[in-house]
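In structure tokens, one chain follows: the form predicted alone.
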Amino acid sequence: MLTEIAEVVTVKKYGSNTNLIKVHAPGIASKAEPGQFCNIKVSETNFPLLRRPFSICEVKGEHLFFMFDIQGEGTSILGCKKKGDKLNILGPLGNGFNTGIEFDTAVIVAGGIGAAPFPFLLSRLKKKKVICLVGGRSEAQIITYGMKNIYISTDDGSNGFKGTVVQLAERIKDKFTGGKVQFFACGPNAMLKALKQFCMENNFSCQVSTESAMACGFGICQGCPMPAANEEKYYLVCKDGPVFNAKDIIL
């Protein structure tokens, strides 16, 4: 874990409400793993007071990329950054995706801005068969940046399959059955909960990247509990996650 003063290189719009910011942060970039996150102080003042957590979207050389929707004060400030601005970044934080296990096919399941951590993950899966399932409420929420072999679902049917991304997984299940399948997912809790059930019913292993409000980012404040599935205890999203085996947590 490092604290690094990173310089903004670019901030680009991706869709109507999504931004992709590129920063020069060689120290963090050299240590980052897919699925980890950084806590960013978005302002040089004390407002907003707390850092904001962002999944590491990509790492290219000495540069980090973060993808985010404009949702409140912190992301609004971050979206207005210009080339040459400085950001105080803490990272890399948390435990990322486990790619060291044996599997033949990787199925990526992304809901809305939950697509953010997958370009980095896919850069490590170049020798695997990959299928990407991307869902959103409507076409405006579909994010396919950095994806490949893509299948799309929208709740309103404005793009691709009409229904949830988990219903899409059920519909095209024959495309990834056979061999050992590993799911990697990030998105709203309702999506993750439904996907966990689907994977348990079909005997698929599933890793989920979870979200929570995180004040410190490394387990001191105890502010991001995640209930354990089989024990009377809880994990911390920032320290034990954000990526968990779906069977180990209550979503």
Second form
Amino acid sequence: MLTEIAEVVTVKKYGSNTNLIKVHAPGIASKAEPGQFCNIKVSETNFPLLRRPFSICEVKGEHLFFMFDIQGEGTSILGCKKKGDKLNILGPLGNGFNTGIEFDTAVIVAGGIGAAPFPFLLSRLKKKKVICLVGGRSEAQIITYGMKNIYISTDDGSNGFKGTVVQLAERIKDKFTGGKVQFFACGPNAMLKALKQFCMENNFSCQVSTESAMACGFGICQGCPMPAANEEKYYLVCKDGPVFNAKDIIL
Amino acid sequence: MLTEIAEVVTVKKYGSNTNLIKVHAPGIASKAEPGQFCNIKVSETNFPLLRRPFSICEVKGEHLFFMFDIQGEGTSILGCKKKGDKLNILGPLGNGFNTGIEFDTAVIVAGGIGAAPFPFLLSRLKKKKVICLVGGRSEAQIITYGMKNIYISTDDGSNGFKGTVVQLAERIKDKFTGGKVQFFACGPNAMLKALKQFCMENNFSCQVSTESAMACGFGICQGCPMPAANEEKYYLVCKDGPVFNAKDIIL
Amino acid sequence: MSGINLKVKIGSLELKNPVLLASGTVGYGNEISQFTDLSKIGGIVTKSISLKPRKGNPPQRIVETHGGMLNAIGLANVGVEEFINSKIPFLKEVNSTVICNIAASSVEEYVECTRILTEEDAIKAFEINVSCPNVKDGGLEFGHNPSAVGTITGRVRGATNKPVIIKLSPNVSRISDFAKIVKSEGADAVSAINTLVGTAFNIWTKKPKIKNITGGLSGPAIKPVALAKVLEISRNVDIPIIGIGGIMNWQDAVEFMIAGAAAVELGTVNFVNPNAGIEIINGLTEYCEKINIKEIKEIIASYQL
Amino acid sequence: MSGINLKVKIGSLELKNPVLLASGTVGYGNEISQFTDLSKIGGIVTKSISLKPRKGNPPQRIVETHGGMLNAIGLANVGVEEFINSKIPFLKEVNSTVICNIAASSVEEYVECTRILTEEDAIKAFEINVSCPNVKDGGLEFGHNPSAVGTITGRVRGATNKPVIIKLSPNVSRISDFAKIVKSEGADAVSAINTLVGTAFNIWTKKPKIKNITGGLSGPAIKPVALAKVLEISRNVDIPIIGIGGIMNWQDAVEFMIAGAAAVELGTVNFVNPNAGIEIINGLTEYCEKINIKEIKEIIASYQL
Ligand SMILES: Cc1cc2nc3c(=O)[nH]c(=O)nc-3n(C[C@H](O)[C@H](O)[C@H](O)COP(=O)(O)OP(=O)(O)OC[C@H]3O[C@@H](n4cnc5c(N)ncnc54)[C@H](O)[C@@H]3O)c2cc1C
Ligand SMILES: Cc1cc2nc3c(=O)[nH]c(=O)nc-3n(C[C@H](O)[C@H](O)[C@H](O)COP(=O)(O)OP(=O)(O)OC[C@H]3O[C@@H](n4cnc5c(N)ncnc54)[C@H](O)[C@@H]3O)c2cc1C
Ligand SMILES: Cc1cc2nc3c(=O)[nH]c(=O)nc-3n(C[C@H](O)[C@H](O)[C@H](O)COP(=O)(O)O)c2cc1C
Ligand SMILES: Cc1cc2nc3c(=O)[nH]c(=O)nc-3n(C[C@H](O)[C@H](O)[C@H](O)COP(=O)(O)O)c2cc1C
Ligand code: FES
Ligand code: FES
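Follow the form predicted alone with the form predicted together with its partner chain, if you could.
Then the entire complex follows, led off by the chain already shown.
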């Protein structure tokens, strides 16, 4: 974990509301693991006050990529960055996906901008079988960047299966074969909750990257609790997560 | 007075810390008088919260020019504007210089960025004799943009007369001849105070453009009081000024 | 026009919409009318008036802070007589609801001002400022003393038949205790909040940036505090509330109404965007359409705790 | 090194410089030590400790506001025993002054915590949090009740020989009244301020954005209020003050010291810039050089009113 002043290299539009920013941050890039995130100060002033957390989307050499949707003031400012601008970045933060476990097939489940951490993860899964399920409200929210072997769902049916990405998983579950199957998911907590249910019923192991409001991003504010499943306590999303084994938490 | 969304045309550096911004604001441009000011929102967010007041430096057709020094966050943001950016501007505000009175020779006295309103004023004094006294802490603060027949003073003697611009006036006062002499001054209130003293002693009529912290710029907050000389009351700098007859106020 | 009804009532006072311009941030209406159409605004609360004119505090009176500003205007105002002679005529023409804000240094002065001004047809209600933090001989002590606030309320109540709104100070432990007292003394409504006491220093001169030493903090910085005060009153006292504090846009106005406000007042935003009132009114209409309600008043105190 | 002396004293407690990290914004020191060199910091105030572990409030616990943030952590902490076993060992190695903050729900619990923890050599002083706005069964009532605050102070005083600092609530009419009482009950110093009570609503769900309904407002938005409270105490009570509230940079720290603070605590800024403490310490040195003083303590309460 370190604080790095990173130079912006490019900001590219991807789809209607999604942006991909590339920054030069050799220190963080050399340490990052898939599923970890960075906490980014989007301005040099006190406005907005807090940093904004973003998953590490890709690492290429000394460069980091973040993929983000414009939500509010923080992401708007980030979307307006130009080549040469400086960003103050804390990272890499949190615990990423555990790929050290045994598995043969990875099922990726991404909801909307929840696609962000997967290009990095997939770059580490070159030797595995991979199936990607990508969901969104409608076609405009479908992000397949860096994915392969893709199945799509949209709530309104404008692209692929009509329904949620978890309903899609249910539908195509006979494809989840090929040795030991491991789910990796990221998206709104409601989606993760439904997916956890699906995985429990079908006996799939599932890692989820969760979201929470955050102030610090590294464990000092206690602002990001996630109820533990087996103990009367909260984990911290920023420090104990953002990736959890779905069965360890109450979504 | 109106609210106009003006497009930035150019931002140019003038000297080390001074900037000249040109914006397209036909509505305000058509109404502006020398010595009036505009209250500018430098960002589209609530940070910084308040508008920033700037004298109208020049009007050319549908364009307004403002000259400003980088002081703090507001002027820093303004200095970073690019062609095509939009600025929300209130103006023209306040009472400008009164040029409808009888005089033959105009003596301009400008301290530092106090030079800002004079290019516009001088464009209206083409038929008068004009003498310009320009002062600053040192050479870097001397702004002669749009001036003519110039005498310079610096506190440290790095350019022109060594001393204040009012001491310079004292030194060269035998040049203030040619019919009825009218002073027009703008600069820090301390300079204006000394100049008022000088003008009283020498019987020159003097108009001063004053400064004050401002919230609204058009008379609703009562934030910008200026003590009246002959009555137990305050004028408002934004509404009754910023230009006053020096003898009417207590500087 | 959309079929949305923006009318609200503050006791017996009907407002065509819940957006008022706050005392001290709109003067007597004339200057701001050059930038906005006051006839569309729910109501105008005039700058605090005292019996005699007040010169106000010496400069510097204001300073910007992060997300806010401090002011110590010192209730500069023209006094009751000049108000009637030169300000009311303009206000009569405006076609908005005029609420007259009164600030005084003694109970007698409050009563006297009310007694004189209640004769003016143009004035539809009174807002009694017992909470200005910048006047040394008045305001502060009143605003922090429940029995003084009660007395003023009762006496002003006796001096007019028009609706009486008491503007409460936020610089107290429990603002709802004050709301209870003013309700029991006959007030029709409360407005909350006035500014928070604050200060700022120049680190080179070591002097306060404001001549009066302390000033009142307003603007978006104080919005969370103001909302909590409105909610506290709403949960504890059955009295109409006018919500004030840091409202910059229609979303903020909605937040206040959800927290319990029957109407809102816009303060500092007027300095930055003198047309904010109308933009907020338009935003409220759109909000009603989006959440599919016909009358804005349905959202008052609609919080789901 | 420059010849500037940054040492200050809070009663008998010597600090190598006046910059402390505030309770609840630095945890127990371990996480932030990855981003900053804690041995350079004047002192670390640990997260409020209660006798038994506290789980804290359910999410959502925090929300950003303009220039600030609301939090309702609910004093999540590991409890005294675990604190001693697993946190103190790290703190011992840090080479900074450790101040232990205690929060409790009863006078007895305050005393018990102090009695146990005073045995720990690593702890150099206690900061007693009587003002956390987010704990329903404790904090709030204490913090707003002068006699309760007095009782806690006296009893804690009796339980330790180490310096006792009482952390005051800003959500009261006159904070200096509380400072007077705690002084008379033997406190060595006060710290001011804790957070302001605030709230925020989601306008679509009509629910509070924070599960606890209200939270504590911190950050630059509250700086003017915090400064005014520090100044009020400084002008009325002769007791060392630790200034807290919205400090983001060394200029802010200087402002607090001018207003009366003998030291300052950094809160929210740690989340944004975990190295802020050291940057501020460097800034203080430069400031002393610029205004040509040898000892930072000369600026304490140097206001020119
Ligand atoms: C571990 C983690 C990883 C994330 N990765 C990504 C990513 O790769 N790409 C991406 O687009 N988004 C990601 N997000 C969400 C992203 O942080 C928010 O979209 C962003 O903070 C919104 O900021 P804003 O100022 O634009 O929005 P605003 O709505 O103005 O934000 C206001 C406040 O709410 C907080 N907030 C708003 N939405 C969220 C949210 N969904 N999660 C947490 N806090 C929120 C903000 O931090 C801020 O304090 C991630 C969140 C977390 C916790
Ligand atoms: C009528 C009038 C005309 C002006 N014309 C010009 C001009 O043409 N060119 C120019 O460079 N400057 C001019 N100024 C001063 C200019 O407004 C300030 O330099 C500017 O507001 C500083 O903003 P900031 O955010 O960069 O500085 P900051 O120091 O960060 O400002 C903080 C706060 O102090 C206020 N403030 C700071 N300095 C001044 C000041 N000197 N006068 C009033 N308020 C101040 C700001 O408005 C703001 O609220 C004028 C001021 C007035 C009142
Ligand atoms: C410059 C200024 C002057 C004010 N004058 C008065 C006043 O005369 N009487 C009064 O009751 N409130 C006065 N107020 C308080 C406002 O009416 C309002 O309660 C406060 O500013 C909070 O709202 P805001 O955050 O929207 O500004 C004044 C506020 C400001 C900023
Ligand atoms: C997330 C968070 C948690 C806090 N927890 C505590 C606490 O446990 N005990 C305490 O005395 N103060 C606590 N505080 C208050 C801070 O110590 C400090 O008084 C307050 O935040 C104001 O300072 P700031 O504006 O610099 O943050 C907390 C503040 C924040 C933001
Ligand atoms: S975000 Fe601060 S502890 Fe997790
Ligand atoms: S700046 Fe508001 S009255 Fe002058």
